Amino acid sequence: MSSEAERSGPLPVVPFLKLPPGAEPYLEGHACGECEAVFLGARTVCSRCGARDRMETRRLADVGTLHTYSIVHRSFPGIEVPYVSAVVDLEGGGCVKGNLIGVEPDPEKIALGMRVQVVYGDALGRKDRDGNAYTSYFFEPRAAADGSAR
């Protein structure tokens, strides 16, 4: 195992997942100071309005709305199927792809527009060739006031 992983624990699976020491994980986006469009990944030019050097880092919300999803039945060896691959529009901006957990992979159990919560945890037990563990993010249905997730 690398000395960095021994010192700081699991590594983030993607650069926009931030794991500050002693604090809760979060997703980081970049917002345009001109048009307020929010993107994942560092950039110097806004893809929406073309403004240059107006991008600022922003902590993204941990709640959002399910925009679309796909139930995956075939994947790489070692990946358990079926699972739900989802795209979520986060409150305040940002559109993120990840796995929807805590719900059966059945279209009757999943509703477009349902509220979801970003949760963080072990990246399904996977490690790299150096033995480093990883932390990932997932989406879970968020119960409404009436107890439903829809």
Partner chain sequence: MSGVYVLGIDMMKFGRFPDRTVPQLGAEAALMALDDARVTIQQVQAVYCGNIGEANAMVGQRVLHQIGQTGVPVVNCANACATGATAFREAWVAIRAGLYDVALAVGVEQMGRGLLGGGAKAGGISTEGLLGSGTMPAVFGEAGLEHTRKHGTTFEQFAKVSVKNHHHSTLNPKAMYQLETPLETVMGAEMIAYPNTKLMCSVNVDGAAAAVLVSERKARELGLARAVRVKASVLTSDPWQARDLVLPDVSTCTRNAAAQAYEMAAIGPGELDLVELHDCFATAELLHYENLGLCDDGQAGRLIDEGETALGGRIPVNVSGGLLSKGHPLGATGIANIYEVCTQLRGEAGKRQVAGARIGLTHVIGLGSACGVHVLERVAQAS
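Given the form predicted on its own above, what does the protein look like in the form predicted in complex with the partner chain?
We keep it simple here and write out only the one chain, dropping partners and molecules.
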């Protein structure tokens, strides 16, 4: 276990984003061993089938499909607009919401059903009250992600 002192890097924006030291970040799901339902975040009971103590952690895929989206032009004060709020079905299970980046916020440019890559990076410069930086996840169209130096 890493102590507080060792933990000098950015924090994960949500508990289901894992940042293993010296390895690539990934999203973690909790899958029901009984019915295969995938949840984000730890739990003991499956809300799909009611099974207890059958939850297993699972590394979720880094690729998925754009299920739907909205282009947000009005948000709360201090939040930069526009941005694309995207709902993505990950390959092999799990559904996550996040910002779709690397594409113009224009319905003509965003194809429903397109393949996207999960990418990781700084949480848009946002810091908590204690000055901690955060790492977040984003989605990029697969073609753009393939072209980037990763």
